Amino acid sequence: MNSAPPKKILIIGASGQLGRLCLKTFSGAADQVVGTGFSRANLDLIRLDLSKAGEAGEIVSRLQPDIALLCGGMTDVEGCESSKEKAFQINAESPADIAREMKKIPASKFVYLSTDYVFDGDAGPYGEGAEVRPLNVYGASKLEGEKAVLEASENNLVVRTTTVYSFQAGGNNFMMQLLKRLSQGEKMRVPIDQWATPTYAPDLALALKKLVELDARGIIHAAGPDFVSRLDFAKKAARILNLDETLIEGLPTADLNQKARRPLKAGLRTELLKQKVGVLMRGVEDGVSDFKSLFAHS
């Protein structure tokens, strides 16, 4: 029985929460990985700024990849609204720049990480066929990330997140945030009002390797099973990781003052995922869970 043939597996953003698990569950196999990184860049990883025009598009068009994943991007949602310029730079021309260099190599793939900000939050949890309105910045400029890449060639693959977390030293997804402040014994903000499904990222990264290896195309959400506040995640995790959840502080989106919009009601159903590989995306209990055992064992 022949074997394909080893690819070339490029992790844009390798350095960060997600692109640093691919990296990981990527390697092992035949295949060649290599990866990009930013701002926690080291001697193993390319440095790529995404935020540089044309740069991202020279990097792909060097190392010629079979495969490409964009890890990488502009997520923080406030410096989005304050920086219009540079959040469109980094989540859609440049994915634009990558996509346009993939369609030039044989038989590539291209797969962009999107969110569920691309809805306006009215009536999640969302499946890949819900209208898209978003409602800041960071929402409208992943949606052009989505077309240009969608546009570019039907080998490529959007596959839309939400409230990714993972155990991670130094990182500041909204687990680690809440691990740090509470056990420091310090008082967390938390909305009430905003709802999603939070996705473990471990998950998250075999759920990519595997819709690579069956060459899926189009949109796929990928995200947990639970759909939950905001403020019921954080004090669940609380629970789990045994710290005080009186210092979690209750309120409404509206009196946090933040310069953009949010969905509300946001989350990703993911039915097709399940449908596509068996996928199964860890609830809050059982990923929170593994994320106290990683951090008991730092």
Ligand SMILES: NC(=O)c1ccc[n+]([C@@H]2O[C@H](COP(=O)([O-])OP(=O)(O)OC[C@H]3O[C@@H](n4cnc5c(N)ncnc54)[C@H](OP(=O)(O)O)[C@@H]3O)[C@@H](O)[C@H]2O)c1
The other form holds:
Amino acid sequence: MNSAPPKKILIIGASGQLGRLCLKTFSGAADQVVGTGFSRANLDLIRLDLSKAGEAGEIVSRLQPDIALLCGGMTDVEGCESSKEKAFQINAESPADIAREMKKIPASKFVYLSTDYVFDGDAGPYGEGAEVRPLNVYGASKLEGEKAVLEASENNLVVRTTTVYSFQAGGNNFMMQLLKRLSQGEKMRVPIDQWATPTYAPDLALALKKLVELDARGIIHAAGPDFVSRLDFAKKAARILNLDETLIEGLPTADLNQKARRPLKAGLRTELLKQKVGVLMRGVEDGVSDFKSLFAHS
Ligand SMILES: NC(=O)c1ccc[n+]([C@@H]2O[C@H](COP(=O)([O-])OP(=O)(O)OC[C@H]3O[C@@H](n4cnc5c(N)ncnc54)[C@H](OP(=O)(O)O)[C@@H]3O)[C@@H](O)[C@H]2O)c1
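Now that we've seen the form predicted on its own, could you pull up the form predicted in complex with the ligand?
Let us now look at the entire complex, which starts with that chain.
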């Protein structure tokens, strides 16, 4: 797999924020790059429902990809808390099903996207070897998914990331919410005590491509270099985007009335990623500036 480019790459969740970018970034990296979508499946994407047991494995078995990248999942942290069974089916059991089918394809690799929510947020930013202790259903279901994928084959790769943002028309990531609300003169409530390492999605897609080309295995953290609170991230972004930062209201997490507990000092250390692929993850200043130029040209 190292020498010849793969024949077929399957991107599951290619209608999502990261999956869309991966579809573009990986195009040309294989003879064929195919994607799946769910509620936003269209003519170019195969429809796949990860909440249906067995469906993902069937599609993998039919398509026989050399590389499968799982960008899809149940990413709504509050939704996972109230629908635990569904969250585990989508984030852990279907990935395990995919891993079983991928194992039958010689020299194949399955890449699973995970999160810093596998940690408890007492001592972030976290390195790959830090002890895991998820505080909520989303984090627990992703951790279960990681384990299934890594146990299935030593070729497989888990890439943990955090606070992913990008310019995506109609998208709902944190930066798109900030842009939409503040430009309409609406207030936005943002936690003051949740820390992470914001990750610019186009950089993450490129890092994934490089990691696949290098045949990376095991667990690797891929995130931006700046360890910031959500409030500082929002304020800095608002200044870069020329939005009214006084509309941002900082609150402690405890006052947000969220069902799912959040890791407070989360975020990821990325020394291993830098060793493998060099420095390519932009910090908040450069990431949001690029976001701004894409917005200006949209
Ligand atoms: N965003 C972040 O801040 C963040 C942080 C840490 C880790 N991650 C991880 O990174 C990955 C990519 O995140 P993202 O921001 O790109 O997520 P996203 O924009 O929410 O996209 C989620 C994708 O999953 C698909 N999906 C949802 N329910 C599905 C189902 N029942 N069956 C099949 N597909 C389903 C969606 O399809 P439709 O849109 O077509 O319904 C979409 O393609 C995820 O694994 C996430 O856990 C993200």
